[in-house]
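Take a look at this one chain, the form predicted alone, written out in structure tokens.
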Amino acid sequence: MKQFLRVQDIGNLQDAIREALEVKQNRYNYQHLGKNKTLLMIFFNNSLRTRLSTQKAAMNLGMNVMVLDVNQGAWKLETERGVVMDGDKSEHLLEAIPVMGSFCDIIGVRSFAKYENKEDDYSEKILQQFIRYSGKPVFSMESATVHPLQAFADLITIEEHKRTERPKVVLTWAPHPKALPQAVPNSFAQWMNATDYDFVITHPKGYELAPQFARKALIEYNQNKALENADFVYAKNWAPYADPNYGKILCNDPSWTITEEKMALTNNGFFMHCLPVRRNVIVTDAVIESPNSLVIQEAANREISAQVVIKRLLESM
């Protein structure tokens, strides 16, 4: 493996999530793998599950690690061809990514969507860039369209407590006060739709994910109707996709919160989130807090994606 964007680049599902379990059990069984190498985790965002687990993974693995944050410390970067850098920016990324290469084994990235153009976020400009110019593996820590260490967890997280071999899984969109990116629930997408879960989205009319993500899933704009008979109830918020509505906000109704009463409808479903959560808005107090809400598990199970991820990457140097 030489980069890890997609479902597809991991390969089997079900020799993955083994392997997941198997490292889960023995954490410090590749520590040679990483002797001597270097992880750069490069930030464009905040971060907090994302940089610990992913740290810890590399740790796990003997690595060295180096943490940037590009808007702390470093030089602010161009990152557009042709532009006249009279202005804030004192480096282009074109320099600074094969200077970043050449200090480190493998790179992981993090880079918003800016939703201000479309084809800028959904060409993956920022995170392309790396792949072309660094001359190492580079794995996604969330991009402008994709987030699969989340949905590798997420995965991970369903294989350890579903109670029957093909569960019924539930995407809604929930509220926000922001319009957040479309990378976990296209992830989340992709990865449910690689298995044979029974595998539905829910979400008011105009929330539509892109088409390469959305595939085969059942799309229902009754949440309620959606929620019946659920075994994982995933929730999260996303802006629109399609045009002219590509990052706004149509709607914050709040019916869509994620209620004891919507649990109720679920086969005593559980209850998960990537986190961080915005209580009360996505989902109220009592849910979250419920013995069938997963959201911690899912958030432990991202050291375990990750150093999947990595181990895969140092295998394949």
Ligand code: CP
The other form holds:
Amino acid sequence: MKQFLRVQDIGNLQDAIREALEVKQNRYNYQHLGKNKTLLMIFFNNSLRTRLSTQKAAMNLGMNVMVLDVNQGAWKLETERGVVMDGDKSEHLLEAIPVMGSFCDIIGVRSFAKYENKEDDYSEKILQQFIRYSGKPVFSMESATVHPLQAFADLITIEEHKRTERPKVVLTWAPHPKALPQAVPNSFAQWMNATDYDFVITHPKGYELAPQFARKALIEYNQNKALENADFVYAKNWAPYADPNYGKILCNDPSWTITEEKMALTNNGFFMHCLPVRRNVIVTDAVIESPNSLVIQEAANREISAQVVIKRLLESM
Ligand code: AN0
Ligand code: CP
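The form predicted alone done, now the form predicted together with phosphoric acid mono(formamide)ester (CP):
Below is the whole assembly, all chains and molecules, this chain first.
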């Protein structure tokens, strides 16, 4: 594996799940792979889980880890080529990337969609420049359109908790005061579409995901109907993809919040969310604190998904 961005990069999903469950049992068995190898984690945006779980995964593999918060202490970076740099930005990404690449063996990048230009976001402009100019394997730690380490961890969590071979998994939009990225629902949909689960997406009209991510999922605009008999309820806010409302807030209807009444429609379903989550906006206290809430297990599996990904990048060097 040379890069990790989409579900296809991980190859056969059953093999990846088997490897994840094995790594989870024996996470310190691969330290020889990372000896004298350095992971550089670059953050253009905030993080709690990705930062800690990815660093832990790399340490499990015997690697050295360096973390750079681009907006705290580094030079302010220009990302557009051709700009006369006489403003507040001291350095161009086109120098910064190869310099960063020269100090490490693998690079993880967190760089959210800016919601200024859909084409720039959906071409993964920043991440692709890291792939092109760093000379090193690159993985997404949530980039403009995808969050594959999250989706892989979510898949592992579902596999650990499913009670039937083909569970019903529902991705539901939920309200939020800010316009959040589409990366988490995009990747969740992409990874669920790669399984044979019964996969349903529910959201208000206007919140359709990009067709290349929604693909064969059943779209049900009535949330209560979508939740009927669900085995897993995956809640997330995202901003609209469709024009002219790309990246704007179109709906803030509190009736989409996941409550105990909503969960009562499910098949004693599990509640999932990638975190961070706003309580009593996305989900009520009672639901997130219930025994059916998997949010902590999901977060813990981020260490495992990251370890499988970094392990495979190291094995391909
Ligand atoms: C981010 C998002 O919605 O993509 C990160 C989630 C992992 N969340 C926020 O910005 C609150
Ligand atoms: N779920 C997730 O990626 O969390 P962070 O934004 O805290 O890394």
